[in-house]
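Take a look at this single chain in structure tokens; it is the form predicted alone.
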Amino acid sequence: MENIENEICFLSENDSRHAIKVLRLKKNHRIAIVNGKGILGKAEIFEANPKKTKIKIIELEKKSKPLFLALAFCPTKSNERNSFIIEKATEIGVTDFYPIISQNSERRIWNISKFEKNLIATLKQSQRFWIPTIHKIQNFNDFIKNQDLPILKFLAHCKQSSKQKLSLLVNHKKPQIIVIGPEGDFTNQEINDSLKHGFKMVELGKNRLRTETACLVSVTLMKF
């Protein structure tokens, strides 16, 4: 929630519904908040009312910005499946995600205000002090050529090509990124390029794996 840092502040009318509804919480009962900008935040409620609950701030608590772990992936024809993406993958510990578009994309429209809101549930429930950025859907050619991109940049595809193990060349002490192809994978032109832009080919695997488990398999070998 925001305005966090203010002594007296006020729940959501979601947040307030399931905390007087569903927790069945009232009058002097201490809840944890956060802002999603890496403040945790002790409460106690001080008027109960399931459309705007009024609570007074009692401890705050400033938690440090996670490492950056990113997932670049082409964005399925489901938004069932990309929601199933973008929430596992910030459970896992994911603090970026990248939208992109490639030869072989089945989609290539992406509305952000579709993920939010899903993003701010999945920070609640995995218990996470700061909300992943989506970034701006691009070209895929746009994206390689990023200069911001750390040096542990990873292409994941399935051409019979040279590729090393992604579990051999992570490092969860160091920001990295992962790059997960569409249903129809890279171009051979693609992977050419994204190659002489420093990005290392890899496998995960010797499964052939949807968009969604390869995502989630991948940032999970780089997380842990």
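The shown structure was predicted, so the numbers you read here are calculated from the model rather than taken from an experiment. Note that the rigid core is defined as the largest set of C-alphas that superpose within 1.5 Å between two forms. Numbering follows the first chain given and starts at 1. Compared with the form predicted together with another copy of the chain:
- Core-aligned CA deviation for A19 between these two forms: 2 Å or greater.
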Second form
2 protein chains.
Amino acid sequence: MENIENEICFLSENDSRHAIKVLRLKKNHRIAIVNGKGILGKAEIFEANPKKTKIKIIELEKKSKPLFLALAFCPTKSNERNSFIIEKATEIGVTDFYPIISQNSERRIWNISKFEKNLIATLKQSQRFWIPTIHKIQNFNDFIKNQDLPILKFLAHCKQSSKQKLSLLVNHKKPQIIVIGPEGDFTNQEINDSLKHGFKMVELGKNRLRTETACLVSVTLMKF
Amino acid sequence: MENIENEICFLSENDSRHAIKVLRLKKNHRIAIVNGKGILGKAEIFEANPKKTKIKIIELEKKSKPLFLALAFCPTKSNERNSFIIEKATEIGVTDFYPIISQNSERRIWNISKFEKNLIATLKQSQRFWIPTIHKIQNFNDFIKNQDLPILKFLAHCKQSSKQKLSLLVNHKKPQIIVIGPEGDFTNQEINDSLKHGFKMVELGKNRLRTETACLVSVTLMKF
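Output the structure of the form predicted together with another copy of the chain; the preceding block shows the form predicted alone.
After this comes the whole thing, all chains and molecules, with the earlier chain placed first.
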């Protein structure tokens, strides 16, 4: 919810319905609230209105922002698989998603709004307090030039070339980003260009992984 | 396919249709075949019958069996999520699945046959040669007494107690098994019983993970 910093505020229509109709909360019941921006609060129901529940904030706690852990990937044709990537990577702890368009991308237009809605539920479920940022979809060539990316930049591909095991390069105490390619892999030119911009080439073992599996395996290795 | 050891053999009805109707293969075309039991073969189409294609084996290669890497879990209510666990864990490299019934299990009957069918496609996709074994569903109490399990036996739960980080205990050069609990977690009694049988208690970080995410995170940490 938003405007959590005010002493008196309102639950959204969705949350109001859920609180009053589903959970059957009444006036004076205590609830826990999050705003997706690091604040966890305790509140009390003031007016149990199923469309616009008024609540009174009792206590607010500020949770520190987690370390930058980013996943850049080429959205697949199937939005079910894209949704899966976002959801699971959020549970694991990804803070930033960079959807990218590479030469072999299957999808060049991507509407992120439907994914963002799901994130709130995932956040609540996994007891996290910061909603990850889904950046705007951009071309691979623009993405690799981004000056704001951390020093630990990894790119995974399946071509024969000099690569290191991701598990040997990760450092969960530093900001990190991994780039996972499309089903058709990155082109040689894209690989060379990313090398010039400081990306380290990595591999994820002998088994050939599907896009969504590669995404989850790599962020797991970076997080733990 | 089966009976791959004979010089002349037949593709299944499914594979025959796929080869002849979809891929439009003709007599003398070369194909690669696997039997899910470590054999990779080269063969030639002998009779392009869309119901029962006869092939001639040219060359067989025996791939060594991968190291035991097992996942024991309580199947969830949703078979979509169960299917997802099996598929992704197979890609990552799990060799054995142990479905178990614990006190808080959501599902006590589980038909594995539909999952096995999917495994062949996953195997082909990830370029693996051994189909994992899905063991029969069994009670947690019977499972933990199994004498055939390796020395490295981990059990993940969310209760407050003495636990170590899984990432510090794993050893990808040894046989390993991890047990992931149901949504309602293992009971204290189950935890104590598994301790008595040599299981090590582990945790998977601060974020609370859904069952399927916990399964994939743990097997990733064990594999890499």
